[in-house]
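Given as structure tokens, the chain that follows is alone and in the form predicted alone.
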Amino acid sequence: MAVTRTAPAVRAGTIHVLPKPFGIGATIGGVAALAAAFVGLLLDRNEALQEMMILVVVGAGAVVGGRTLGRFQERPKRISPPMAMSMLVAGWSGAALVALIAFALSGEFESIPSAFFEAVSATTTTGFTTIVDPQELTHAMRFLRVMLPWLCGLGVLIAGMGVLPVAIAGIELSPSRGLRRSEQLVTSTRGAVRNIFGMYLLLTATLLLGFLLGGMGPFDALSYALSTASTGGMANHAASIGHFDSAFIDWVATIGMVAAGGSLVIVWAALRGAWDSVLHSTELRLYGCLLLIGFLGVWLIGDNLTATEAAFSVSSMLSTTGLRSGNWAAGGSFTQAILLIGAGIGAMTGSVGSGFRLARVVRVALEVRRSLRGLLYPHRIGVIRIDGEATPEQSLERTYGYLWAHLITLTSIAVLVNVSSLDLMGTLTFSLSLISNVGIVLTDENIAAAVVLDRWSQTVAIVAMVLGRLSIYPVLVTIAGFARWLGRFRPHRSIGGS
């Protein structure tokens, strides 16, 4: 008699939690098609008609469509850390999806890879472009590439508060330990959403007046907010910041920066008065010794610029969002190398920020030192304390890791990518900018943030790009989810025997 052995029952697993935040994400994306529509219809009116009726008509399409994918989930019971990194790229994967629709149908692209790219670069809040002048999109496409890198850096901001800290190197990466509940930012899911976006909308406001202020016109001066409290990057001009030739402008610019690469729980506990937990977060300290020793290597040290310049450009770089001011590139070799280390490091924990983070910087650094203690006292047991408490082993081997991951992932693209234009400085740089988000390439003692690419070149870039906006775990976690689900339906052998 032959015994079969039938294939076990399919679970959904994580997929079926996945359409909702898809649905969100793709919200996200119709609401930036809307905003730019309704943008193009004040400044384009009947130059680009064709145009807006393309942005209404996907924008509409998408909100419409991402409403009605979230109501046929139901709520789990229970959403792992897996499974939450993977409703993050879901989410993140609906955005991206609207922005290529949008972008591809515009006719601005000259391929759909260049709009594929651009869709990315502005979802992931990188900053590259593949055009040379944006001054000769529309205002709707200029506002459309500034207003996805908001919406999708405020999205990641909700979303990696409550989910990449625990997921990836333990709470405490969220420093609400020790504040009373009134004092935390993150007490409910909507407390967060509220107190998160109020303080994304502060920040952009403020940074919009003080543009205002500077002598920009009402649409630079709301792109350029946009762009900096995102840490997008995202230009209208092909100089950047520096098109307006403004001390004052650059200084609000590096203000709006600073504060965008700054966590916003330590924010929060100081505007409710939690003044001993902001003063005692050593990521805090780290990250104002750094700008500070930035700022007076770059401008002591380096050449050819200014205080303003240097300011400017260490904020950019270490707040991962990529404006340029002055040319940095042409002041050396340590000026260069202080800058693209900047970059590396990336920005607080609890920012819109990219890189490898302050947080993780504080762990290694601590870690490092405990080794060489346990050298000079073999028999002392070291402990590493962050902000007075200690950090649990099992969050400091989850760092160790996420930094192999990072530097395994930085060779990678480094060695894959293959741009001719560009000599070895030009390819370690524009590596460390795809998978820090940063959108800065140096060519031949300059900078800048459109690139030419072939579509080899073009697919390394976007899985970078993608790789460092979400934190490279939730990525690599959701393509083996889906390899898991989907080798839940291979034929299953039959066991045969008399």
The other form holds:
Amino acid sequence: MAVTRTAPAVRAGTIHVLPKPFGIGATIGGVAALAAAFVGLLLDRNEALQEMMILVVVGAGAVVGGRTLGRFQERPKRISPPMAMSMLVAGWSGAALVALIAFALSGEFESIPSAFFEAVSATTTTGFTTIVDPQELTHAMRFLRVMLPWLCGLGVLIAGMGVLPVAIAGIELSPSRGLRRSEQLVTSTRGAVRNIFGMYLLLTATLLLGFLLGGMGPFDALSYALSTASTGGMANHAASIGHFDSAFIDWVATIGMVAAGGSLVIVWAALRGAWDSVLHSTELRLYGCLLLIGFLGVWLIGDNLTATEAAFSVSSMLSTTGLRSGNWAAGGSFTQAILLIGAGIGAMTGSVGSGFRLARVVRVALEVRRSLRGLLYPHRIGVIRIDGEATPEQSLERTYGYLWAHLITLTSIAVLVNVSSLDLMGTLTFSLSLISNVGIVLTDENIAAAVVLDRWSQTVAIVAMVLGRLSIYPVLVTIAGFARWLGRFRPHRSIGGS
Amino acid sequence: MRVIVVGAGEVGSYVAERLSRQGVDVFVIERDAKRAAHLAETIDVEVITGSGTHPTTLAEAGIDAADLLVAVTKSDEVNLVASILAKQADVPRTVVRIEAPELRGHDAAGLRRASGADLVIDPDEETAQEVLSLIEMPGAAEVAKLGNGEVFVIGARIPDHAPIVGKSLIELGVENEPDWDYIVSSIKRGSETIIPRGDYVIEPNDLVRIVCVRSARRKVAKLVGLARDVPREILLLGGGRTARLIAEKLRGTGARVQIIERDPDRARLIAEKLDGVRVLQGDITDSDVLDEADLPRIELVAALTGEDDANILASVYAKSAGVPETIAVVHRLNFLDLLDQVGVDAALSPRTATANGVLRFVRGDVAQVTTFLQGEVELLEFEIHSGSRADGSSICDLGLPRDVLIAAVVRDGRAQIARGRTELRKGDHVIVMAEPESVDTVAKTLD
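Show the form predicted together with the partner chain, please, because up to now only the form predicted alone has appeared in this conversation.
Now the complete complex, all chains and molecules, led by this one.
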């Protein structure tokens, strides 16, 4: 009698829940395309009629298709963490695919791989580009480059904080102290979406006003507000915000980047008057300390950078925004080292920013302290306590596992990326920028977001940006789940004869 | 009066013995045949072998005629069921021991109500309170509070250098004039405990109990040679519930608390739950572990495990390492003399702490009962009711036996040390030191 082996049902279930998030992602991409088409209609008029038509068709098709896909899927009874991770990846994939189609059909990019690179860079809020001078692009295309990160950043925030039951690699969000359950940022799904969207919109509107007051035109003000709030860093000018040569605009952007890299949970607690939660946040204190130390270090010890440039550069790197103002390479090796570390660490948990993230840095630092104490006091039970709460060992183990995954990925990227024009510092900043989604290359002599890459480097960079934006594990979990699902179609191995 | 005690463990046997000495008919139900036989041989009670959750066993103990059921086994569930069965048999009052926090909390209020228990006792909580009282009064062997905290009873082993040494009670009385704020209420010398009279002279190594008003407790501490600061560096040996309760209470006082617990899982749990408390995992008799706690800095060690030998050994080690104050929980009272000899400053037992609650309940006319681990005397608090023979009488006119001492009177919330001429009034709370055999006489006199 033959004994057959069947694939676990849960794998099929994981695949089964992906159409809807993919559809939501596609809808997000479609909305961005339609918004870009509308901007093009207002500002480009007849100059780019064909491009607008393409955007309308792609956008409308994505919205209709995305919503239709969602209808074919029943609501899952339970969403397990691996399912949630795969749904996150599916959502991003939907948005990236629409962005790729829009960019590829626009004719603004020299090849489909370049369009793909731009699409991934925008949807992962990285900010790298293959366009040397964005002013050559139409308004519609420039707007699509900043709208996509804004909408995808919002999507990541809502999915990560409010909808999916997933705490990737041990950075769970704690509820704010002193607030009742009904007053928390994340209550019901609908409440979470409303609160997160409201705060994101508020930050964007405030930045828009600030940039307008600084003398920017309405289109640029809106573009840079979207780019800053999302930490996307996509710019309308080759010199980024440095193009405006305005200290006021630089400071508005600096404050905006600091806010965007901060935790929405903390901001929410502050707005609701739960100061206990704000003042006792270890992560916030570390964020403040690193910003201050980085600023003072770059300003006082580094070379040639003004206080404004120092503040701008540190907040841009730490928040993983990647907007630029001035040539930070002139700051010397010390400045470069500080900025490199900032990009590696990244933003706070609960923000749209990326990177290794401060919450994990706090955990790793406390683990170092615990290990040291363990040597001095071998019998002492070391408990890692963050914000007064004991952190579960299981969660800590996931963080340490993630640290290794992050380091291995970073090292692999640095080895695999082969950009002949970059020096050592350039290769390091490029690799860090990819995995932290900063979007800046800082060499010994220059700073840039536009990169010229061969196919191989471009492919590695695309993978790196996606791994960084989605915190590595969801991508690997999805690939593993997909491979298992494909395994169902292999002929079953029989044991014994019939 | 007929009382059924379910469980002849440490608490049950102690309660049975205390009640039996007051002439109460005590029936003890114990599952373990060996333990039951041992109890029957050592104290004057009726012992039935069986479970307190079996109606037949309860019937055998005469549940129909019982006035009180005291269920104090180690199992909360058994105690609750025994109480339910007793209430079904129309026993007027039941006392149950419940330790699990889940059953003591608000969520289990319905269950407790359903059990019909009139009093719920918790030995861990009582023991923790006793340790905390001893921490407040470093060097004391015993501390008790009565009269709503207005009256303190401080028991201390008198050191050679204590100012009280060599003085008679008359001399102390003269020094204390005109308004006495303390009185020596009992003295244990050797194995004998007495309620002393005027010509009795205090000697070194006496275990003296002094009743004082709240404001005089520091003065009394100096008098008996205990003038020390309240300890700030505290080491608790054993991470059981008692230690956790103590640590929780001490956390807010600024004291630095360390706990040593043998079980790794429990040690981790404590470390996670108690922020600010340092937890070491290891055996309390392991000198490496004790040394890691930095004993020279420690001001008080309390050994709270369930193992007497480990508690005593660790306390002795701590004492030898220079810890000024040691407290040990003991379960076998024959170790008490040994503790005195090896210099352990205070000993306490969950049994006395728990028994006080039960005895108070048994004697419905008494507001408070305190028994001591060393010595047979009891400290009682009575309220003078309207129509009492004592209402309007002077203490010297009450004709109380010589082994009874009215030590203090709390009137309108203010405590005063009682003198022979003190006139009692309705509403007074009277603090009395007495032998158990005289308790009934005192109760009748003051009722």
